[in-house]
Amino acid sequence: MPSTEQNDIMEDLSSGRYGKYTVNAPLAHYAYWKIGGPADLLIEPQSIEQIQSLIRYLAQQGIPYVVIGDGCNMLFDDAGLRGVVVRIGRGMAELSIQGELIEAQGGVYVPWLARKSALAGLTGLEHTIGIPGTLGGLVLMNGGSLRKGIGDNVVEVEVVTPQGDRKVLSREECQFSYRHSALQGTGNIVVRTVLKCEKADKKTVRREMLDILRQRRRNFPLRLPNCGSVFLNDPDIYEAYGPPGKVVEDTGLKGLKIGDIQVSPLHANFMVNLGNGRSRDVLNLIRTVRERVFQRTGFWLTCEVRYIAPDGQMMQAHVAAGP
């Protein structure tokens, strides 16, 4: 945080006006891959509205900041954040359901949503039961599961802009591509998302999202931390060679380890934290598998997985690693 006036800024943040806050906040409790340092400050917002005004501030002090849900995909340094997190939790996860469109806050975490929707008898969710993180996080990356994404779902989406204000954008607008939005990169927040369904019977949902469940636990390392998958399903690559983690398998990779992170003898597209990993171990890890593929394949694998400098800037993890 800047200096001058240091004290005085962190007594404000820290006032409860903007929502719940944490000093020296421990970023590998507020991610999957259990890794990162502490940040000088974490603040949950319970509110739109705090939300706008939190954002204000930081961007009229000039303080730097990074937006984060429940950190799936997440790598922090080992150093931590000089700056702010700004947390969008469970205080942010208001959800409603009329007839077949669902009115759901950024801070929903996806698996109850998924479940809600079965509940109310509505398809086209199933393929999200499995998916660790919240709403805002999904809708942001276009995330999804079995080459599906929650795009298609999307009626509208608002957002909170970096200068604090509420805008709200058709699903048109947002440019919904594969693991793909407009929305990246553009420093907004995504606050509520307006989905649409349709109306199904409730034991068939019911007993696919159950079927997706069980693939899940027998496909993927669940039981030791990691971010789900590291690298994009690239047509190209996958027109060539197929998934990204078979891809990596076919290279000889499965089991490769680096410091305490490995990659998982159970699934090639995600590295496992052993006990102590540390984030350079990710990112060499990143950088040897890209780099073994590419001399195999002539292709360069990119990652799903976004690295948050102690500066507060974030980019896919692969920018970080390296060439």
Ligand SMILES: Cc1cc2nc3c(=O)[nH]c(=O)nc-3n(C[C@H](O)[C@H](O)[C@H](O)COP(=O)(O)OP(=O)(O)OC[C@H]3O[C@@H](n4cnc5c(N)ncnc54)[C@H](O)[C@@H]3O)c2cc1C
Contents of the next structure:
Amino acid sequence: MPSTEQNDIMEDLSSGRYGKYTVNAPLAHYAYWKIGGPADLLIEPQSIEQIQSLIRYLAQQGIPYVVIGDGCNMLFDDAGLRGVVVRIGRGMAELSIQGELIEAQGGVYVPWLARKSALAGLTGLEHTIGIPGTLGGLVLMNGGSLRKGIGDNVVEVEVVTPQGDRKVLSREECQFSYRHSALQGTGNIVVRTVLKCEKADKKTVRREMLDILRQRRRNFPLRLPNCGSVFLNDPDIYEAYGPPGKVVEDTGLKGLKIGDIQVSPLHANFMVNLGNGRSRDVLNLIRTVRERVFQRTGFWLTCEVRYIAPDGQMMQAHVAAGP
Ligand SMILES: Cc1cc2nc3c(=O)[nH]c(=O)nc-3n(C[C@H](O)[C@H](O)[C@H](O)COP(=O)(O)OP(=O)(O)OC[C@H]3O[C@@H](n4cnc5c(N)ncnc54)[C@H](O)[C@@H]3O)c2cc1C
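Show the other one: the form predicted together with this ligand, since we just had the form predicted alone.
Below, the chain from earlier opens the complete complex, with every other chain and molecule after it.
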């Protein structure tokens, strides 16, 4: 944040007019990996209008900012962030269901959305029941499981643009593909999404969700802080060597540790924080795993996880890790 007008700007931003705020917000508290130093300011808008005016103000003042949801897929730096974190969370979590259509704000917690859809006798979102995080994050990442993505159900997405305007995008405009959407890298903030499901038997949907949760509990290390899958599934690598977890395991890296960050002994595409993990440990472990996998297979794994540099730049973690 520019030092000259810092006081005035901090006063404006922490007036409450843009939402709830925390000064010197400890980012480890806002990331599933439990890693990250303090951000100058973290603001949680409570309405679309607050998001619009906040984004306009930040752009006008040239203040670096980063948008997050629940921080499930985020690696913050040990040095924190010199700027503002805009958190789209439970203050933006309205949801309504009409027939086969679900309309939900960006901060809705995804497993809650899945449960609501089941209670309404709707099928289509079963695969999201165990995915932590917000709907906004899920839409941006086209997240999902069991070879599905949330994009399959999207009818339209409403965003706030980097200019602070509201815009509605059709599913086609979002260009969903595996863990990708055209929203990535645009600075658009997902504030509302309309999803289409199909009518189904409530009990069948519920049973399916419970099965999925059981499988996830068995296969994923859910007790220690982690950010889900670290590496993306790549079709070429998959064909030659299998999914990323298998590739890392077959390279003999299960259990490998740098500092307090470890390749999970349970599932090799997860990296768990054993207690005092640091961002540089994660980046070093990512680099080591990628190099060793490249030496064995000739392929470079790429990351799903996003790293946020202290100046607010966001990138896939393997880019920050090098080489
Ligand atoms: C234990 C565990 C298991 C997981 N399993 C899965 C899985 O099975 N499948 C899967 O796909 N993912 C999985 N993940 C990853 C993660 O849950 C998803 O990527 C999730 O959708 C991210 O949501 P979030 O709100 O936490 O987003 P964040 O991690 O906060 O942000 C992720 C990205 O989305 C952007 N973003 C967040 N909110 C918004 C918004 N409202 N508008 C615009 N951009 C936004 C951020 O800028 C960032 O680029 C898992 C994570 C964990 C910790």
